[in-house]
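Just the one chain here, laid out as structure tokens, in the form predicted alone.
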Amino acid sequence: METIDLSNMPIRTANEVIRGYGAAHQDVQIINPDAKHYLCVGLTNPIQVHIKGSAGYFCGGLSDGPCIEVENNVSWGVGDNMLAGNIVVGGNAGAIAGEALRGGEIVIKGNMGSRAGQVMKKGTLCCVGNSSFMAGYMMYGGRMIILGDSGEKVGEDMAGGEIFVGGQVNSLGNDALQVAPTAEDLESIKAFLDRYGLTFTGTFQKIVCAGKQLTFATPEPRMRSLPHTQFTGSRVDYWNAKVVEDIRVKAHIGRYRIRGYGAARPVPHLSDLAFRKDLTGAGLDPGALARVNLRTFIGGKHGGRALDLSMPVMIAPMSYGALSPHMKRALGIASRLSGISENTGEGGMYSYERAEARQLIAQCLSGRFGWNIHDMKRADGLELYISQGAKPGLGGQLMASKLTAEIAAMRGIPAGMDLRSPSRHPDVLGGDDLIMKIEELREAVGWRLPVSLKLGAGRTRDDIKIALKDRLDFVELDGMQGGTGAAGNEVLEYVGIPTLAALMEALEGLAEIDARDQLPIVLMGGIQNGVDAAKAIALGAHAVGLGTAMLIAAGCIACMQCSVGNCVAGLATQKAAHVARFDIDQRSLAMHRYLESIRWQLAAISAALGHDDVRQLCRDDLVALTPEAAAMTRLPYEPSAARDLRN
């Protein structure tokens, strides 16, 4: 057994050494751990690791296969997202032990803190002592064994899995049900305890999901939906068709409505800005593409390998689940053909998309759906989803009609439920927790990849400062015009702030701490074309992200059926007949051509303004066309400059 002494070795070096021993199938003992964080994070070999002392945050997290023994205590998140192997803790564990567990076994011989097993999906988490409150919070599967008392609200909002309590159940959580364990349950528990040399002489109580809140009681009726082009309700009548339809549906279902797309009401946007110079002749220069540098590197700020974009454009996060498998493949192809990056979205990495995309960002959602160490290592960047512009502060939604058995298995959750993601990460309750999570992700991939943040515009001025302090490589900032597959209608319309205001809030927040150019911002939320992209970059964005525009380029007919999966064009559905209509090659080329039109517009505008690099675009190139846009951007108000370049 090899020995690693942490008294004179940084944790980053130690984890690389441990992974090296793992590759050689050599067992390891760690001395003088001093409760250091991230021990054995990202370890993917079936070796024995003995930690002679206590460990800090995320010990054994994002691992697959090792057997880890900790002599004393561990802090937050022991074994988070573990796929296989086991962890045995000789003392107590902090909060969220076994969060997002995907397999393997964790045994805590002392007590464990609050929210243990949050969003866990497989495997066994065993506590010999007492558990604190909300054990099994939002649990999707797996087994939890608590030999002592459970704490309050055990099984809160659980959707699957089983919790066995040998002591007192202080109180049941929402939608949790206490039932009698079966003989098979008790036999399996005894075998598990015997394997770890644990004894128990009492009786168990079993807690499962009651199943009353897994799906909405009343689905929305099939109606002849208003096309998005008529969805703004811009007619002068107060009781317009949009309002009438909304009232009728709510009278039927008795809850908020769910739809896709983004905000429909008019708010100030990039179209309310214009270029100071007359650009009507900009497209006449055939050499603009060759003369203007569009190549953009993003994400190398803290030592990871930066994304290499042929132009300052990225494809926004959209999940497999919200989108069809054919659409995800087509997005990967289009991103490769145009030399930009793609993003998995919140549902995990679809291997066909990974095969097609040259650069793919893996997104980590609060529910940790599909999140695992192997896909992290296959990615070109990692992203923590905090929120999105269409529903800032809220988790995602995927209705049961789109949650197929394949997608449920990929996400590690039960099929047939109306999936509502947690509104926050189990291990990120503030800025100090955020930096701990970022460091864990970096440790897991050996600091090779950039780590970004997906941020819905809300308290943007403060959030951007936290992102800089916590050493993010870049931020994807999403305004309220950003689209989604499913969200509450009122949230889409009235929560969040416009994209234009979001960018200004972020830039001014950084300027307040003399850091305006120190954190790249990718602006998303209603970017329609290269003209919008050029304006965003002139205002101060580093790049832009495209979501809804990519769907339209791929054939979206805006039928407003995204949330229920009745997209006849085959983009936002999992129904085989609809998906079959989607021609991957044809649609990927259509999206590629659209992206190339953006490239041409960026180059043409830059050249016409006298720039040979797209990053030379600046505020001096812009004016505002409306008083509202002028107030938001602090640009001069010049309504006479109503010219644009759209062809």
Second form
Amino acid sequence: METIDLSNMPIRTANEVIRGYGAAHQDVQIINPDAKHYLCVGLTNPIQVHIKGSAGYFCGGLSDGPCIEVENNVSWGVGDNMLAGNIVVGGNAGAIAGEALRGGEIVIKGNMGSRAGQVMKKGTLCCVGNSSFMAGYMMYGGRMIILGDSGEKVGEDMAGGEIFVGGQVNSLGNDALQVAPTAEDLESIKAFLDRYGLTFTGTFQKIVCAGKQLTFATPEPRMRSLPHTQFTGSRVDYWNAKVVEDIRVKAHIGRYRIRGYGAARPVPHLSDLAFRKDLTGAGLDPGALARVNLRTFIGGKHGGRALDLSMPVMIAPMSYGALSPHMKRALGIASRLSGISENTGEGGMYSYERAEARQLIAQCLSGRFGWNIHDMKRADGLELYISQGAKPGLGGQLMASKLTAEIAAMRGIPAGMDLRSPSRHPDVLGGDDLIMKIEELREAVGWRLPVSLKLGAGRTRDDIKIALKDRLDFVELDGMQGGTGAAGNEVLEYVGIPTLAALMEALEGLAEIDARDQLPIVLMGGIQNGVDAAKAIALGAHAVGLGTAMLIAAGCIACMQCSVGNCVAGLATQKAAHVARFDIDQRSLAMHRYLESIRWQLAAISAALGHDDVRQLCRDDLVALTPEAAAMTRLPYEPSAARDLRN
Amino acid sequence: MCAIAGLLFKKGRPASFSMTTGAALTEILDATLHRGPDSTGWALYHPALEGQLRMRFFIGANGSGQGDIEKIHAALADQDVTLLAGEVLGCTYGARVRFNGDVLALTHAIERQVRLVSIGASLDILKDVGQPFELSPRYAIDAFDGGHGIAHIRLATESGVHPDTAHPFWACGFSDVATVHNGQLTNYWIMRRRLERRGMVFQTENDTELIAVYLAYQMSRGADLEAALRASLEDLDGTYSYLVATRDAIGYAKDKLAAKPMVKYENEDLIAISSEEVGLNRLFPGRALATSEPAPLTYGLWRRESVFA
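We have the form predicted alone; now please give the form predicted together with its partner chain.
Full assembly next; the chain just shown is listed first.
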């Protein structure tokens, strides 16, 4: 047994030392832990770790296989996202014990705090004492055994799994149901308790999901799709065909409608800006690409390995689930061919895409679907999703028609439900928790990867400051024109703030605290071409992200019914026959060619403005074409500068 | 978005506890520094001075400070407040005064002319932009060895980073009442308008100030601290763990969602409170502490057994 004394070793070093012993399969004891955070985070070897005292936040988090014994207490999030192994805590556990648990066993000999087992999916969480408020909140699977009292609202919004309560059930949560445990249940619990030397002589009550809210009662009717252009713009009839359709569908289903894409109503955007100088001949300069440096490093601010992009462009996060397997592979190929990064989006890493993409960001969302330590280590960057521009404040939605058995298994949830991801992370309830989550992610990968934040534009001026203080490497800032696979129509149109306004708020927020260039911003949300990208960079963005434009390049017909799962182009569907229509090679080349057009535009515009590096683009290069865009950006209003560079 | 700290010696600091009260509060804050790197503050409870008040004011940095002090002196003289001693400390001016009138009336009379931090027979609030170990020497925190105090580090979210928006907040107009808070109130403007209609005054847009003002309002209507804490659980929406200190006690309240942490450790000599257990272990290195976290939707109060011990 090796000994680590935490009174004189930083946690980051200690975790590497523990992993080193883990690699050699040597057991470890830790003295003077003094409730320090992130102990044994990211440990993937089946060694015994004996902690002689209390551990802090996320003890044993993001791990696979360790056997950890804590003599005294643990703080929040013990065993966060553990895949296998066991953790035994001699004292009490703070809030969210066993959050997002994906396997293995956790035993708390004392009491546990609120929201234990939030979004857990597998494994067993056992509490010998009492549980606090909302145990099993949004639980998707696995087993919780509480020998004492349950606390209020046990099983709130659970979608799967089982909770056994030996003491009093203080109150049941929403959509939870109390049933009698079966003989097999009791036998299995007894075997579990015996293994940990625990005795219990009372009777158990079992709590499961009542299942009344897993799917919408009346599905949306299939409609002939009314294309985008028939209901956008300010010149359409007030009671136009789309409005009439909308009312009729709501009269049938009695709730909000869900669709794909982002806001369709016109708001000031990058197309309302122009370059001060006449760039008419810009595209004719054959030497522009050779002369202008576009290569962009992003994410190395806090010691991680920066992403190395051949141009300041990324592919926006889009999930395997919302998108078909073929489309995800094609995105991986296109990103590699163009030397930029791809992003997993929600729901875990699709291995075929990992194989194709050279640089892949793994995104961590509130439901922690598919999130695990091994995929984190396979990633080139980690990203914590707070919200997205299309629906700030809301979680993802994946309707039952797209939640196939394979995707449900990857996400660790029951198939056949209308999946509404939680709107909040279990462990991020403010800027103070956020930094602890970020540090846990960094610890798990030994501080080797960049960690970014995906931020939907809402309270951007304040949020960007928090992102800076919480030591993120960069922020993906997403405005309301950003697309999504599924969200309520009114949310899409009226909740977010425009991309242009979001960028300005973010830049001003940073300037207010004298941090103008200290946090790179990747702007996304309705970026259509290299001209938009150049304008965004001139305004102060470090790079741009492309989502919807990539879909269109891959054959999307903009029917906006991504949520339904019948995508005729095979992009946003899981139906085998539709997916088969999508030719991976052809489509990835189409997206690659589109990306190269952006590269060309970025270079041509920079060169024509006399720059030899794309980062020399600046506000002085821009004017506003409308009073609204001028007000938003504080650029000079010069309508005479209107020239269409896209032709 | 912050960390809170509290320490109360039931009968005065025992010899076995080697840190001063001020130093111990600073240690707790430093252990949880990741939660709030922007500003730091302490509400320290000195022995009460018979017939005297401690007053603290913000003054301008460098050049403008002297002018501010003159303004303070003039404002006090206007209200028949006798200045006994005055001293500049960091960005503040501390005064010891003799005053026999009503503190609330005095506050209303001067609060638009000077920037008041706190008034009390015991209470002294020291707060500034910066981190605990950096500010502690500037404000002589280690020298404080009184029976109790609360403290705070802040990560600014909505309001700006200035000394004024640092915690603790004094319950403006009410002697010796101070508050620190971790979390956010979601019915801030509703409550603020309600309290303003009843004549309460706000100096900032920080939600913690609202807690202090709210408690002061409840107590001004005759509620004791315990009743005020109980009422706050009903009236304040949001997610919070807050501490309130008075001349002889520290109280806490925690909302029903329990999304903001607060851990306490109690033995026969003291009660110590931190946002995280790691803060408490700074006071007792190498020891496994029997800590506990208060249940959701609860409040509590710990009193010193003798204020003058």
